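Just one chain is shown here, as structure tokens, and it is the form predicted alone.
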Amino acid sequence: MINDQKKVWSCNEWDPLEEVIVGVVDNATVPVWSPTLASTTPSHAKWFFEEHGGKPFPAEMVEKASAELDNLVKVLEGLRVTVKRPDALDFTKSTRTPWWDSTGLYAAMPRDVMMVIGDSIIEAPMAWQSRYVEIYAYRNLIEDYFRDGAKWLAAPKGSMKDDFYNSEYTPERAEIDGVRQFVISEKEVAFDAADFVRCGKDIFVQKSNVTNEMGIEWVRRHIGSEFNVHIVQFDDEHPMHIDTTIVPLAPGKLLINPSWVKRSQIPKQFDSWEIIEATEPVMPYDSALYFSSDWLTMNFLSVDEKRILVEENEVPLMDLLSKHGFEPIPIPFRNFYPFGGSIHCATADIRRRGDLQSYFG
């Protein structure tokens, strides 16, 4: 079987896009506040969780947001792509484990929870309790790409109990004599598929508040010898998912946030590739933000090697983009922001068209 004939093949971000899965926001719930989301959640924003922590999201953010979603399918789908959508769970319900009981969250951010690497899906394990049971949302559609030949790797999910948690971290405490510190520890597996980024052969992952070293070694032991895994590290005070942070945008081109990456720190194997400096998000910073910082412009969708799907409102990044060749095709998403993501967070790549291969000589 060719990699064109499989129903589930991706190896980089810039393949022609096939098939993809788009989230939704229906039935989203508020995380309760907790250590977790103190580390990578924006001060100013504690009191939406302390409100409506448990309770559904608003329902005109759910309604707006949903609108978006809607618009982006029908776009995809006008550019020949073939759109999936998960199952809408009831996340208001409670799931109780013998050590805790949490709310869930929502099935808007597939980038998160699965990724393709080649002819696999890898379910992530995650390592927020509100997130326990999210990719049953995708189950029905992983258990269809499985029966037509993909592969289907779950890495084990953990326990998630207190003493997972480092009871003494703060975001305040975040670097202690110049060592990074995180939320999680490293007594079980945990990764969110958002803190890896794909250039064929070579892939490249961050330790962050949601992964650690554990979750990135099983993911490496798992795919094999013919992948490398590359651990990166930036300026990010509070880290959670890297496609905010260096977006590969084709070969020979990298898309860098200036504000947190250093050029000493962008890994050697880009040593011969253009380095793009984002520009400034236009839409400022603001309380509506509950996840996120604004650096979510930077979180858009490639088509394939030129078209790339931006929100309508960051022409100065657009303008960017098209400069160095590329064609943005603006869509309206800022109502999805307050859930966390953009673009690139509410999808994921199911089947791009092209092969394995290394980018780096």
The other form holds:
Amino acid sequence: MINDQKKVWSCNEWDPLEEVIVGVVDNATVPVWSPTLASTTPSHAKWFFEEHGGKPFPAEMVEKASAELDNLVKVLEGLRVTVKRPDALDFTKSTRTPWWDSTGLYAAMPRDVMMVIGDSIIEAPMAWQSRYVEIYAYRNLIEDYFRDGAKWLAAPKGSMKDDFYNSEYTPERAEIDGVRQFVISEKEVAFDAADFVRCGKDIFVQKSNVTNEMGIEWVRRHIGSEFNVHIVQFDDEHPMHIDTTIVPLAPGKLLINPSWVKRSQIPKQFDSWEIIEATEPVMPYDSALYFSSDWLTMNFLSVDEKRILVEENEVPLMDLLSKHGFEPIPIPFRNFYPFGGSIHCATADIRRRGDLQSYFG
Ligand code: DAV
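Alongside the form predicted alone that was just displayed, please also present the structure of the form predicted together with ligand DAV.
Full complex below, order starting with the chain above.
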């Protein structure tokens, strides 16, 4: 079997997980408020960025989230998954380019900055100035994977100059005459890896406030002709990352966010799949969700086709998954939510056992 010899190999979201990167929140720094942040963060969270922008996240938040990440590592290792952690750069330090300078963010969300497709590691160029150097937190790991035989592609990083951003954009004008607007332009290549979802030879991606068509086209041309890249669009008016919108659970089973996904918007590839509507989030939206919607409910990690690591408070979702034959494993992760993601965001697949296949007819 080809993939048994490969150190880096992953083609979908559900094959048996053998190696994964788990993020760290050490040195996490709150970004300074900007139009790019306004495009995706809830308006109730602006105070947090105004108060803490450019400074480290409050120590208590970091401590609690860090303990949950460490516990996730233990749980994964107990399931015999190899876990690697990135380096915590000093994200309070400014990145200075000829055009702007910005403090950093964190190395908490490996899902955003890189993805494994087959035996290739793909580095995302990102779209926020605060995330310009984030990939360097993962470079020691990536260099090791490269030495071990992985392919390694880094997408061209844009200048992220002011004119890359759409100055007309406001969250209130996220749709004009039925056409979705985004805070980034098509001027240079931009994407976050978390806007892509892998289903073997078919990869689904949304345009978002961090991913543009040029970025999608870059991925399409570089991953090779055996893959089909499909652009999808749903009703999330402030899209950033697809992993709270559609989540393939196993061949033939797709979980959707019922408030953003209309049946007619589901790509035709899934016509013969069972569509499962996620339960409403249990966490109130006005609580400490500074970067995301409350649909982090769906942002879980599959260990294999049955077992799924789910935040322990998301009981209705776990009941739903159990009803459909899955085995949810509850873990505490609520204190990580304020950093903008849940278990899926906090991880990046490095190796899943299984072949590259087509799951659609
Ligand atoms: O639902 O606001 C959050 C996903 C973060 N990676 C949302 C998207």
